[in-house]
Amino acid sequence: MNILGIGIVFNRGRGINCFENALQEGWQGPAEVEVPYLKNKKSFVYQVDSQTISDKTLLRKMRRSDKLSKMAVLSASDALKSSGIENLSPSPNPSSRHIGREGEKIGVIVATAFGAHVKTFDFLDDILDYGEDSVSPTTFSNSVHNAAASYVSSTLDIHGPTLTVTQFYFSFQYAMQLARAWLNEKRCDYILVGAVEQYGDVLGYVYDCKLTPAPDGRIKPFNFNPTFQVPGEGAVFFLMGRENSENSFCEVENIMIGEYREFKTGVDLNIIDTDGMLPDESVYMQSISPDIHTAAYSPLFGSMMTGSAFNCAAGALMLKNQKYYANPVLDNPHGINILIGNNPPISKGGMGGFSEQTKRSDIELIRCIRYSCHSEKAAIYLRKNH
């Protein structure tokens, strides 16, 4: 299974080029927002700007949709364009925008941890304020978990199977497994699989009560305990296919969830999902080797249950460009072998000994790792295309 195109919407812009720029530029402070549960105080949030999702051509039929669905549609559309595959990318001309019969070859799988929870709470507030008979049907329809996937299919004129996968920690990993199954069974020629999350006041309140907010807005992914979270939002979609294409990023070699035999041979880089979403992230130390560099990119996009999708996008870019991207935050109290420069030296083996004379010239295999609060593990292996 190959990644043929990537579309992304996050706090620093829209498009895979914006994400690549963020990886090169490093950490930037998130926005400060006023929250109703903190009087006269502000909270840090990696929030998507409204101008980022103001595409009037693509979203002209989605004026009443919510932010979650708009982020999903834009990133899914950009994934199609990123692939460069003829007849898959929707035209910017509204009169000829539809993909047409090619849309029957494409499946859609949307992964989310919390779904349209902002609209869900809006709907509940409307019931309390106006009664059951006077609530908005539009608010209700947008609160359904499958709304984002439905908007992707209808807006992009896709007629293949469409599904939403909802699970707190591993929804993206399960969505990738399902995409692989659909491709292997030849249900579709291509799969748009992605993750989308939205920030809301209720979610922010839960985060602040149950976790540790970063006082300066900086996630420190290698602290492990205590951890520091900063809520994030955004969407990232991948166009998956069985065969390579001219613009393909990499191959998804395997997706492992739960009990499995670890596959470590030949791994060039570990990307860990440490983002403050666990009260204690020391469990990640079990997957860190002194002989393998470790990276964590959550300080670029925030704390999200589906942050694995963003980390996979970073790994795919590294494999395509054959270029490492340094960790955006370098706090390293445990002295682990973290990725500091964009072209790290090759390990000689042993306990992390390196030669400054020899530089790595080839990135072959990247492993993206996530743990749940029950110490369950999931890993996605990305391999360079040949």
The other form holds:
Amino acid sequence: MNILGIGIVFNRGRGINCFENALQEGWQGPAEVEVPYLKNKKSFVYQVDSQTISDKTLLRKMRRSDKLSKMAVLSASDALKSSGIENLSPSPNPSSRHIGREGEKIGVIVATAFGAHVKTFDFLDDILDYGEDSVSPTTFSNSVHNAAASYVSSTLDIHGPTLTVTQFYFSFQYAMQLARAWLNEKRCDYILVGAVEQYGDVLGYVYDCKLTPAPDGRIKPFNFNPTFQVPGEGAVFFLMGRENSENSFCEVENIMIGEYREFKTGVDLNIIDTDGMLPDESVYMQSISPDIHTAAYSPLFGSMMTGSAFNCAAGALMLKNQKYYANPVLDNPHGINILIGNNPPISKGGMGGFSEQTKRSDIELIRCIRYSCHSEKAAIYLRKNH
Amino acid sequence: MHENNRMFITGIGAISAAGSNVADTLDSFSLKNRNAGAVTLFDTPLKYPVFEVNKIPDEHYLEGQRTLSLALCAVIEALNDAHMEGDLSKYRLGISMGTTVASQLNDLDFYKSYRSTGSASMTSVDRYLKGNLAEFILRKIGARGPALTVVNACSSGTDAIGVALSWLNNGLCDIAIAGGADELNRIPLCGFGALGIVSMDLCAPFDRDRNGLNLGEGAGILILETKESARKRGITSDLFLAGYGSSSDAYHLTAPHPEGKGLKISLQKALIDAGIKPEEVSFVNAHGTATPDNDLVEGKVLAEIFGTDLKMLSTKGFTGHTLGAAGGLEAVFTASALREGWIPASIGFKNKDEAIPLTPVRERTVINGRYAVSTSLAFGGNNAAIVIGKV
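Given the form predicted on its own above, what does the protein look like in the form predicted in complex with its partner chain?
The complete assembly is shown below, putting the previous chain first.
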């Protein structure tokens, strides 16, 4: 299974090029936002601004939809475009959204942990303010968990299976795994696999109660314990296909979830999902090797239960561009082998360590690692396309 | 689907207003019992009739987690039916569950407190975070395998069964617990009420005078298993999941495509997946919510694909619309009907709607044949269908 295209919306803009710029530019402080109902309190948030999701052409039929759905639709559309596969690109003509007969061959799988919670709380506002018999039907219909996926298929004219899945830790990994199964079974020729999360003040409050907010707005992914979170929001969609194409990013060689036998041979880089969403992330130390560089990009997009998708996008870019992107935050109290600077690709020495003396070679294999609060592990292995 | 890829249904379990297990449910179907009434689970000014589960057995009752309790009832019944008791960690057992309510943090008291004081107890949040349906079932029964919660509105249960089928086809597990569960909850009751699609009367699927759905609650579970796994366990089954198809209307957030485009595609895909022709289908357990739009579109599409002589019914007159549980429950009902050789009356139906080219069965009806179909149409425009077969 191959990643043919990537679309992304995050706090620093829209599009895979924007994400690549962020990877090159490094860390920038998140915004401080007012928290309604909590006087004199501000929180750091990696928030997507309204300008980023103001595409009036693509979103013209979903003006009343929520931010979650808009972020999903924009990134899904961009993933199709980014693939460069001509008959999959949505029509630029706003009066024709058809992508032709190919629409039946494309599936959609959206992974989310919290879904349309902001709209859900809007709906609760309706109940509290106006009574159970005077609520808004539009707010309700936009609050259902699969609204974002529905907008993706209706806006892009996709008629394949359209699924929303949720799981607090591995929903993105399971979505990828299911996409591979569907491609194997030939249920679809292409699948848009995406992850989307939205920030809201209630969720921010829950984060603050359950986890430790970063006092300086900086997630420190290699601290492990204590951990610090800064809520993020955004969407990443991957266009997946059986065969690679001219613009392919990489192959998804394997997706392992739960109990499995690890294979470390030939891994060039570990990308870990540490982002402060576990109070203790020491479990990640089990997967880190002194011989293999480690990276974590959560300080670029924030803490999210489906942050794995953003890290996978970073891995896919590295494999496509054959270029490493330095860790955005370098605090490293445990002295692990983290990626510093935009190192040129250098071959693995001995067990896979980097050395100036060894000859340069391609980046072949990247492992994206995530743990749950129960210390269960998942890994997505990304391999360079040949 | 290749004959070898058909998955045995080695266990079934169901709980709804129609009965607290499969046997009781079939009795209700036979006796035409409609256990509907006013909402008793929470205070509400809304006077719609609903289909509540009468009693959740104490051993499965979890305070404040009604959806999980319902799921547990059906899962345990299905596991027992599949002769799977004791230590389940020895199996590669996946959990694919559909729901709507259990996916949302929508506790009104929590939010009221947060909104008025800026703080709220984390009790309901903790329940929510520990209450992801598939993860909960996985941990509760000690399974080792994939666990995924499908939140595809009203097709969640059917799609969860489809996900499990793909897992089994791809060797990701040997056995799967698949279906759906949902409780009757204030939020969808208000929401569906606001949409104007809830009836003040008992629902009448496909009837000329139908005027909306009734909400219900419950859980329906299939145990799906590869033939090899069943052989190793020394069991067999007379039922199998033959195929699954799914398609999006890409039309509207709440209304079905007027020509039923997505439903048509999903039925065609399911039949192809099963490797059968429409004429081999002995009956269809339709989504049949009793809303004017759903039943019109669904009736037209079923007639177009299967012909106007098709035996068909909706069981929502017995259960109400159980949302994320509907696909799971109706899969169980479809499997049971194939096994028993009869389908119940499509309760609530009295007068033919001339705009709908076929008529649901009015009485308990004998069926002969090896295959049956269950359909689901969802909010958001997703459509799903499964084909169940009998050996």
